[in-house]
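Take a look at this one chain, the form predicted on its own, written out in structure tokens.
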Amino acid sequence: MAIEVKNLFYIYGRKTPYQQTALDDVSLTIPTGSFVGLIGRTGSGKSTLVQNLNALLIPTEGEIIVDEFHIGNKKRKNKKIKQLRKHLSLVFQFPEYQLFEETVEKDVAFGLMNFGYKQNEAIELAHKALLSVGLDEKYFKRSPFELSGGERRRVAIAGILAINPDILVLDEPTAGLDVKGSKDIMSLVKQMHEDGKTIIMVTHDMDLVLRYTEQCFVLKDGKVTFGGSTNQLFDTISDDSAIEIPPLFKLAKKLKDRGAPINIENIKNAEDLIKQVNSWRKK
């Protein structure tokens, strides 16, 4: 298993008048190579959870096991954090706001140099990472502040890819992007998953959850209220739930309720539904 979270608690402002429990006895398992969604309302604990996964925040109680790495509230369990963050990397919401170097290649190489790479090697790896996200040589020497929002998001992701983590956590990866920018970023994320990386995506966009994730966890008030396959979630929640059912899935459910032999578990996009409907009509 890639990640195992055991009885995790995280309390902000502990032992102060402002104490607030953000994570309340959270336990979950994320298998190696999976594409997982973390969903829930703002303030449900999603961002706090992912920041605990690579020890940006240290658990108040409980334990996280990320392959051979252990994260707990005792110092002896928090060793090798630098290696952990190379193994599991987090891309924050609006990561382009963190760009600061004078050129794109230097920005991507910055993280590598923090991990001990020499400058020439870091630049070479930065170039490869930029090419992998669709930014060719004409971008290498440009200022990141001259780029569009979608291009800057690609630079930020390239900075993580250059490190080559095995697990990638994305917090609202399409926030603030137009339709084309969102599609381009998610195509890139999908390719990373197909290349063998474990992907954990925090998002409010249920269409993205349906289309890309295999399983998901729902958080509410710091607790996990659902853990299972994505399509199972959308098939069991009601229309008045706080979680919005994607329109495509609603249509598939209505067809199924009216007698159409629709396999809900196999619906990820419009093409899947059309294929099933056409197959049914030909019978």
Contents of the next structure:
Amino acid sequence: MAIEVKNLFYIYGRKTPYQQTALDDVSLTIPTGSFVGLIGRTGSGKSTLVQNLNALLIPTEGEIIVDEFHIGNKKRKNKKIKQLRKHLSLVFQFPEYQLFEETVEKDVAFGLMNFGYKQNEAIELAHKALLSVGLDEKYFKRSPFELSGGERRRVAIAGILAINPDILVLDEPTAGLDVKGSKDIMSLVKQMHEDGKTIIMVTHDMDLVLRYTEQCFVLKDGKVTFGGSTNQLFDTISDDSAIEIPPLFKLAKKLKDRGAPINIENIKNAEDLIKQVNSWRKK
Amino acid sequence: MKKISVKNLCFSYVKDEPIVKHVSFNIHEGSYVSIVGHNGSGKSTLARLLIGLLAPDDGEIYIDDELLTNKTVRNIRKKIGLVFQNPDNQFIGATVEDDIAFGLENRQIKREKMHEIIEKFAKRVGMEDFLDKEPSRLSGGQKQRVAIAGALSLGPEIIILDEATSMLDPKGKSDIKELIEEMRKDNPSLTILSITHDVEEAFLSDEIIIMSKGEIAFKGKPEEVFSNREVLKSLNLEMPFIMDLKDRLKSEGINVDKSKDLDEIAEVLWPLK
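Okay, that was the form predicted on its own. Show me the form predicted together with the partner chain next.
Expanding to the full complex; the earlier chain stays at the top.
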């Protein structure tokens, strides 16, 4: 298991009039190398959960085990936080807002230097990370502020990739990007998953959840209301729930209801559906 | 009547790298126009030019036939309400009430009158029960509704939404879409200019302007734009799901031209005997 969360509680503003329980007895496990979706409405506790995973927030109660790291509710007992953050890295929503350096390569190298790399080493790794997100030498010396939204997002993600974490948590990686930008970022994420990284993606975009994730967890009012196979989730929820079933999957369900020999577990994208349709049409 | 008229507008941040190239269009009073385009296409720059946050290199912008210049910009801005993408970047007040009041205070509206106005527009966007709440306790959709209330409270003739829904969850998005419809019913002369890359959202507007590489690549009614698949594909814009699926099925030799929705497509794919 890459991540084990046991009876996690998180309360904001504890012992004040503004006290608010954001995570209410959350338990879940995420296997190494999996691609997991984390879904739920705004305010359901998704962001609080991911911030607990790399100890940006300390659990009010309960514990988290991330491979060899342990996070409990006693701040002083949580050791090796820095190594943990190198092992499990967070790409925040709209990460391009955090760019600040005067050149792209310096920005990507910044995180590495915080982790103790020397400048020339850091710059070298930064170049590698930038190339892997599709930004070539022409971009290295440019100011991040001259780039388009999609390019800036890639610079920000390169900053995390350069650290080479084993577990990557992405909060709404495609929000605000156009179709091309989203596709580029997602094929990058897919590549990282194929390279063996564990990916946790927080998103409202159910098409992405269907297309990319194997498993997902649904949070509601700080509780996990579903944990399991993504396709099973869309198969079992009704139309009126807060989660919008992707139209592609709706069509697959309709075909199933009509008695078509469709294997709903295998539908991830339009090609999958058409392949199945073709197989019965040929008969 | 022409509300906004843009003539041969040119702009570049860096010399010889034009972002907006010879753009011209007219927007009529009371219409709802979407400007669609991918990142870097010049959409947001266009919005900044329209409210005079940036000055064009060349070309003219007329609002109600008044040329936008250094001298007229203050007067013209009074007619325009702007809502930005990130709800967190535009909250100024410590409470919802304070936030809506901010613009009114700048206009030196009397206190009693201000209360009245705030209440009216908080109701308009369905946030009247949140007036004493802190912004940090609101969801993204609620924050955007407050931002819209703040913009509406100043009685603008034009509302510009700069990707106002792109950071919201699906419920937040549909709330804002409904609110746009309601605002138009309330005030049929209100002109709405929405900058977006949500195709389903753009589909609701009267007219769509597609920007690509700083130029207008296409302009027309939503049905015209979305029936022109070649244009959409060449501009890297997403087609609404059903149209995309029909296209794919067609290329497999399955004719679903007559199917209007998912049920009718299912009927073709697996007819019940």
